[in-house]
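The chain that follows stands alone, in the form predicted alone, written as structure tokens.
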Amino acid sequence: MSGFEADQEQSGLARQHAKPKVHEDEPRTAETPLALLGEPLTPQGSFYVRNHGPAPALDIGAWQCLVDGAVERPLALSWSQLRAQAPVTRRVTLECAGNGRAYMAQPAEGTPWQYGAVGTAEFTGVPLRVVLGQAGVRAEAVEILCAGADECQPDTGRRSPFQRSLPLEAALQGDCLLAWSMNGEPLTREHGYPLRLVVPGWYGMASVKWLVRVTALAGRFEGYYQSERYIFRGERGTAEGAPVTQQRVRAVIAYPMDGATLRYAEIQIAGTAWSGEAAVERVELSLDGGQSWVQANAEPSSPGAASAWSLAWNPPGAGAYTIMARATDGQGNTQPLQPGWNVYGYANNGVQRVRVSIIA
């Protein structure tokens, strides 16, 4: 067997017993192992999951999606009368805020997610324009909002489900989708069974899952979710306050893991990369702590669905290395070398840095 095969083989053993790293069970936060990152489609079960409260069990017989405010036609949608909508099927990388939070320059606040808070999947539904379409938005309307049916407590201490709103003109745009299924699965009760909204492009606080209600607003939404957390606090360069919508550009490694010991031989270097305000233009990666970087082999991309990237690498001789891999998108956003800070630790997207040892 070659240095390659062999790096190929393990590879493909660490994707297979990979478990997700639990940080808590309930409300359940875990995130995607990374060796799986390097995989076109992110499996169900091994899909990230952050909730802010226990995932509702619902009964799909009384279940119903309300459509109502500021709309000509209120809706109360079955489940039968939704899924009798023409389906459409979009592949979209999902990525908690927070995602990389450990990582920031000096301890933030919240979950201490490593890289692994993402995941892409194919996702299948209704567009959310044609659904609203269908009711009729008035033209006073500014804001989409949606709310789940799980219960969460704030630091407020107040019960109330998840809510998020999003500008008109985000959810009359086609990619956004009522989805009732993930990889031709229908979705499971963490994952926000039986409807959730999938937001490409925006950080997954935005894509509400258990979704029981679609409201049109003729102002701004104020809840906790929108104005008290998911917004910017103390960072440079951005506006105090200001939201977090897009998704900051990103490549990860998924393998090989950081702290392997890997033979003298090629090796394969891979992950993914993505971004939500553009297409990923192009990945590079450098071997020698930054000095000079080389372009991976990058798959096409789109906005708001991450590529697959990989680089043959063959090391110089024995010893130790990092390896880094930065992307930048076709807006020419591009990774910061070394992570920033806000209170809240929200889209980090600095470099990515796996250490390496190679034995004789």
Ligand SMILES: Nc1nc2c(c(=O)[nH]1)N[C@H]1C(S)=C(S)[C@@H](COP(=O)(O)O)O[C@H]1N2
Contents of the next structure:
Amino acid sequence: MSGFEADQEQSGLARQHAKPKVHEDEPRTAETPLALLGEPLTPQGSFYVRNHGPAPALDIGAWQCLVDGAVERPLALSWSQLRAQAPVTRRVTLECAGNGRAYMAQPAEGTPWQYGAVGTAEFTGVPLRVVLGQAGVRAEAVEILCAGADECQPDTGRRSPFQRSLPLEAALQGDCLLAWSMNGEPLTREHGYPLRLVVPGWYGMASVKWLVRVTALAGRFEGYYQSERYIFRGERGTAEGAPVTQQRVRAVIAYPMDGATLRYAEIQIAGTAWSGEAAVERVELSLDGGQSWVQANAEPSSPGAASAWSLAWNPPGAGAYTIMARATDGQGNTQPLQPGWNVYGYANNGVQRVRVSIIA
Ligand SMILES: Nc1nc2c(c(=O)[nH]1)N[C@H]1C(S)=C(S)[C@@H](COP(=O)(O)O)O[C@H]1N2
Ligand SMILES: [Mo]
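Given the form predicted alone above, what does the protein look like in the form predicted in complex with this ligand?
Zooming out: every chain and molecule, the one shown earlier first.
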């Protein structure tokens, strides 16, 4: 154990950092420990969980996924029919739209997620467009509605499954998967066993878990999680009621942890960065409150999949420092230094600040 690890052990911070922050037990909402975001893949057991209702326990023998609505040949896919499809694997970063809500400019409604409502995994399944092709989407279809088997009770008081629609073009782009495995293991119950949708680059609400029905619609779906939530309200510069869709560019610092005391030495600052809109182009760090920025070494990235970055830092001496990390993507999107705000607290990609004390 190095000197600074020993200091962190002493303070108990390391243990805190490695444990997930659980916001609620049932329905479960829990964060990925930030320390794990320094790794390329997040183990399924530590991957953040965001459930709107209790996670259903589905019997694989009875389970099926209907594909219906505006299609030529409605399907009822059994588990064995599904697993007979040629599998593809994709590395995808899922991020809850509420990630970073706790740090907005003013309090916002909803779970006070810090920076751990995100994780990256290799998902395996069949492309949604392959299955839609088998069913034959009719010309009048404009959206694909996906429904989970869970029962949620939104504040309207009515129980209903978690349902979300995707514009047809988004559903047909080759990257959306009907996924049955995560990092080579079957999905766990928390993450949507036996089947979930995975929509790369979009905030997590699009990736419907416990999938039981895929319906081609000739009109727009206006369910609760489509038109009452996951829309922007009251955000400066964003159209009122605009839907929450792609992930905004963001870097997260996995090491060191906020509040750490480190013994004076060269420090490897490390973390992860992603954007749903384009590949991450650069990650810059500031140690002087944003006056100057140094470019970190970042792994090549692709849209919708986070990549690692790091920077060796030699603190000029003992004292208190604030580390800031800012990512910019290939479309020129970057992170604001000050957090924004909107009524439901979505998509706050304000720059993270990590405070450390360096001791001699
Ligand atoms: N059926 C269903 N799907 C769902 C949800 C849900 O509550 N029910 N939550 C959504 C939200 S808001 C997010 S952020 C992701 C979280 O996926 P995870 O729990 O596997 O990390 O699942 C999405 N899919
Ligand atoms: Mo979410």
